[in-house]
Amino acid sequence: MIIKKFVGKTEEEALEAARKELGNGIVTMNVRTVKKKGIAGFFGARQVEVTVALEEDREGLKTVKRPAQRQEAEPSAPGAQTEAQAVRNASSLMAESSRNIEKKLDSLQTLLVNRLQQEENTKSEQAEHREEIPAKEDAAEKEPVKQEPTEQEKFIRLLYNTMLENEVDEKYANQIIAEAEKPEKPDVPIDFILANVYQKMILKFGKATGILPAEKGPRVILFMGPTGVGKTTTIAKIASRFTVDEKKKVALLTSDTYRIAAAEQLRTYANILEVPFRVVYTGEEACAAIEELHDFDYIFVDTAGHSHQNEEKLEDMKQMLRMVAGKAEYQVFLVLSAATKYRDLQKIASSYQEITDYQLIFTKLDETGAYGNLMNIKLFTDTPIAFVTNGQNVPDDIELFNPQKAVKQLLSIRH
């Protein structure tokens, strides 16, 4: 596996440089903003540094293709690179990449190895205790000695147990471990195993499209979900970002006329942002409002929260979506609480999938110590996660979903 860093004015520019050098099979492992070194860094624009990974044929230790040369250079010629040097360079690159992974996970390896050591100490104490017990004269014939697992196997088992502790469903934890590349030699560095599992988990999360602009007219964004997950507050956070930061023309609609003060809450946010606000009771009224707001960039719709078992309300939602589809381009986001039990999340997600396709928004990450449900529902629905929220502050406590950050949490020891 090749892991390299590329720098550009934007993330896309850095990724383009990575694709030119490594091809289209790269996986983004980390993105961060950096300054140029030296005095120029104080005055120059910030740059974006991306770390990407590319799987390679380990058997041949293939590296990035080099430009074709006229003839094979003599080993002693200046600038010529021998095969031994190429192997050393590849090994050096992998070692450096492994160190980078270790740093990104905030010394995760150290924590895991310490736990391994604790387990070994416990086993040793138990073995000593057994030796102190006199053996019975009529003891049965000794069982064959089982082969002790390698350090690499112990480390993989520890990663697996750590995922379970962070409430990743056993089915998906097994899947991740099974798909991660198995070490072919017993002396493979633990860093390599960690980087491999880390990469596979990032690939599992994938990347959401987020909120896209419409090709013509406004784009209608509908937010669905059960009662009490924070849909209204989430809408206010996203609307604030688009209005204040991106200077887009935004309007707010609500069809949530069942919950006490729900409309007034969104009206208050609309007044603060100085954007239009409408209450709609039917699909026809929603379509009329969309026509009236035809020159806006985005129209955010707060739908009524209800039980996923309420078939009548689900049918009403389906009818509204059909009507909106005839008037404007639209996207749907299912808002879920990360603190909800996985079994309940499965039922909610399944019921809404019968209505329409959607992207996911997870709220209340600040109310749970485990991120396992994010991975569980992503794999259960095969639907990308677009945003996560971690508090009630508007507009600060929301961010685009970051797979690297989520994987880091899933591989961290819970205290």
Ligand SMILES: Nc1nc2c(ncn2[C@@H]2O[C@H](COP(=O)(O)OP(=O)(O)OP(=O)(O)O)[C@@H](O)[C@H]2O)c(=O)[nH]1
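Numbering follows the first chain given and starts at 1. Keep in mind it's a predicted model, so treat the numbers as computed, not measured. Superpose the two forms; the largest set of C-alphas matching within 1.5 Å is the rigid core. Compared with the form predicted together with this ligand:
- Core-superposed comparison between the two forms: the CA of D396 stays below a 2 Å shift.
- Once you line up the core between the two forms, the Cα of K405 stays within less than 2 Å of where it was.
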The other form holds:
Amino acid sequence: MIIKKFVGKTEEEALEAARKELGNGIVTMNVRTVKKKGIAGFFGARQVEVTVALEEDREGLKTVKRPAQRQEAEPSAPGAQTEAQAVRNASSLMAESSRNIEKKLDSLQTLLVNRLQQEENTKSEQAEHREEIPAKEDAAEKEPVKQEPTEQEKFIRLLYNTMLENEVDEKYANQIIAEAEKPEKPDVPIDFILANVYQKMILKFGKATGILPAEKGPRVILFMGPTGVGKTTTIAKIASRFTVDEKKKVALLTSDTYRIAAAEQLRTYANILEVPFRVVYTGEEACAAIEELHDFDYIFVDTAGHSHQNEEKLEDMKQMLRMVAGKAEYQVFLVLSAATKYRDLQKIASSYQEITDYQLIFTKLDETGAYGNLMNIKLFTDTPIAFVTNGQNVPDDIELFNPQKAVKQLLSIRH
Ligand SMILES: Nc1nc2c(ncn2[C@@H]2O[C@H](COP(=O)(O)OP(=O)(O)OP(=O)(O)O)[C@@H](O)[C@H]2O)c(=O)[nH]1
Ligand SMILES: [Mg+2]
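Can you give me the structure for the form predicted together with this ligand, which would complement the form predicted on its own we have just seen?
The next block holds the full complex; its first chain is the one shown before.
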């Protein structure tokens, strides 16, 4: 693996330089603002420094340098343009989430090394204590000589345990460690091991497309999920960003006709944002509303929360989706609370996977110290996470999902 730093006036400029030199296979490991060297820095000029990693191929050769091209995932024009536009739209959200990361990465290694040292101290104290108890001679003779693990092995173990503490499922923690490039020499520095595991985890999280504008007509975006996870609040947050920051034409629909209060909650947000609001009882009504709102950019659809075991409601949802799919370009987000137990999340995610493809939104990150479920459900569903929310405030408490930040949490010691 190659790890290298690039500097530019903006994050994109630094990344462009990295892509030029290393190709498109790079993974961003860290982004931080640095002062310019020399007298310019003295006067406060700042630059953005990105640290990127590039996986070497199996033979250990550097990945062949490719000319910088557009991201492969970007469709050709006019789709390419719309996606680039979406990325720009997203960047205002993204900038917020990267701000506090740099400090964490710097302290991460120190934390882990300190902990390693603590464990060593506890072990040697225990060993001293054992020595005070006279050992039975013949028993000691029979005990096979244990090979002391190397510093590198101890460090890998520590990373593994930290993941478990953060509630990454054992199966996935094992997978990550097994897939991380093995140090070839016993004296490989531990920051190399850390960078390796870190990069593997970022790759595992992947990248969501987020909300994309439609090629033609409005983009219809449906939010589904269990009761009380924060679907309506999340719609209000996103709708507000698109309306106020991006000046897009947004409309809100709700098919949550089971509770009057639910429709009223979204109507209140629509009134505040001064955007159209419709209650739709059936798929036909949803289609009629979409037709009526054909010159809008985004139509966000709130749905009723219900148990994933309620097959009748899931069938209603499927029916609605079928009709909307025939009418407009649409996307679905499954909204899950990060505070829900992993086993329940698995069941919910599976039952919705039976009716549609979706991207994930995790809410209530402020209510849990454990980020493990994010990794677990991403890997369980093979579905990327698009947004995370971390509080009740509309519109502030939402971010585009930032894998770097999440991985740093997963490798940080929980207090
Ligand atoms: N702490 C915290 N609370 C949140 C977050 N997102 C939403 N909430 C709160 O969770 C509660 C339920 O939110 P709603 O948006 O009504 O949830 P819903 O999924 O639409 O619920 P139903 O329509 O009943 O299925 C409200 O009190 C929200 O303020 C979050 O990120 N963190
Ligand atoms: Mg709701």
